[in-house]
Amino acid sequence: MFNRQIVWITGASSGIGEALALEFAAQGARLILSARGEDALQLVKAKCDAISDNDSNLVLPMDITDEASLANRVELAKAWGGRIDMLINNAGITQRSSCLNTDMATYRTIFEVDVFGQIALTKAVLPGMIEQGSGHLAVTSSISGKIGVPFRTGYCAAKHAMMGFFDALRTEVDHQNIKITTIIPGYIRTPISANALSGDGSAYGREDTEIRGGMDVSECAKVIVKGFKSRKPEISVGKGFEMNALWIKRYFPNWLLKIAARQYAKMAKNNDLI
């Protein structure tokens, strides 16, 4: 399904983005991979190349909130692809900090990265699939798009606008045969909370207990593939209890408002965040 097809992954350095990276170089796809660090697109691209059957793959460093050179970023993926069959807009970053102790400016640098940024380059990708009469645009949200979770405010607000961005954009482009899909990613073992924000904008640098248990992140992307094939419009994927939140927001909403609660109160008494 996937051999030869143009495949664009941003957030391709590491994490959930490099899993997808090699699981679709598996599959025979032509890989565009972009980040900011392009000494670690290059590894994950040497990885790639070494197990797929095409000549080559394309590292095209980017950053996602640059909206000014965006259209340069998919002029150049185009000019080696021919087209973009896929874009998946995987960047992102979340924070561990409290609403109150938790600066403004921290909460627009994960609007920048998580929304903006996506949505800027999937305006400048969607033209071309429009013209080319199809295309995959994807988005890596969250259980935290679904859900609040205590001491992630702003990456649940994030993650929550992204999936009302993408639900609404499938119902514009249905009919161009241009296909949407939200991944819905529980706790995978990727850096994503090393990486956090703490409330000043510093980095977290920890590594979460619930990450550190949760889903691997090969297995993750195999589940993730496996719901592209199956044109599934939302992927849940992960294997703890909080996957059981989706259908407990659904069902029981104010059992899970005392659960995360609960969670916020145990956390702040053993001051494993602030």
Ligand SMILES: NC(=O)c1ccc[n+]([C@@H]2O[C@H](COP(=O)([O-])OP(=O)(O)OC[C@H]3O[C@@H](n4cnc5c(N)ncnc54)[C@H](OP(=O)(O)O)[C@@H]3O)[C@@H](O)[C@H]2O)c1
Contents of the next structure:
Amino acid sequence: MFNRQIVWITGASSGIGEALALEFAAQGARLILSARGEDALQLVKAKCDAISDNDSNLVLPMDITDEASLANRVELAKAWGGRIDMLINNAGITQRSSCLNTDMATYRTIFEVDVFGQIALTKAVLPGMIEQGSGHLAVTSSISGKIGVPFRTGYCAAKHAMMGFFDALRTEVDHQNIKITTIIPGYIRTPISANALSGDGSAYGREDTEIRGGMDVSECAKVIVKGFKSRKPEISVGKGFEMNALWIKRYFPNWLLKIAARQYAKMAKNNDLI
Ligand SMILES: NC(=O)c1ccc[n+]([C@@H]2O[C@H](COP(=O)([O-])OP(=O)(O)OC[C@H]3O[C@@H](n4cnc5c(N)ncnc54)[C@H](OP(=O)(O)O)[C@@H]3O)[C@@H](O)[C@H]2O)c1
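Counterpart to the form predicted alone, namely the form predicted in complex with the named molecule:
Okay, now the whole complex, with that chain kicking things off.
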């Protein structure tokens, strides 16, 4: 299904993006790999090239927050592949800080990466997909895009925003043969918490126990690609209690609010707040 398809993955230098690249390479896709870190992207490309039967992947470094550069990135992507069949808006950054301890500048940084960057790139790619008469746009949201989680007020706000944006966009472009998929990972074992921002915008630099105990990232990528194949509009992926929280939120929302508040109160009592 993905053989020779041009799949552009942002945040491809590590974690879920890297694992998706490897999974798509195994399915015969031609990949455009983007993130800021070019060296890390070259390593991912080398792994993908080793899986693909030819040198069919491109490293296209970019900072998703540099809106002025995105049109040029899209041109370079199209010049290389001729078209873009799929864009996976996967680049992202999270936080570990309570609202009271989070600077406004940190909230703005999270929104620049997790919201405005994704919207800007999607807007830059969409006209080409409409012109070619098909396309697939995906975004890596999160359980935090469905549920409020302590110490992630900005991240939750950003991921909820992306759920709304892409659900609304689906209503506009479905008749033009443009598919939209929102991905809802639970805890997945990646460097995400080490790369998280503290309240003052500095690196958090630690691995959470939930992330350490999360789903293996290759397994996560397999579930996501299987979901794409089944044309699911929403793909949930994870293995812990947080996945149950999705249906608890739907059917017993008040109960879930109580559980989350109790969890926070317990951390406050243990003086375990960030
Ligand atoms: N791991 C989880 O438990 C989990 C759960 C739910 C959702 N997610 C979501 O999954 C996505 C991938 O996260 P991950 O877990 O794989 O974490 P990760 O390993 O930290 O990956 C984040 C990726 O985003 C890129 N990135 C960050 N800022 C960027 C920017 N300004 N411009 C371009 N690229 C940027 C990073 O590369 P550079 O630093 O080189 O730019 C990296 O490739 C994120 O959207 C995250 O919110 C993860």
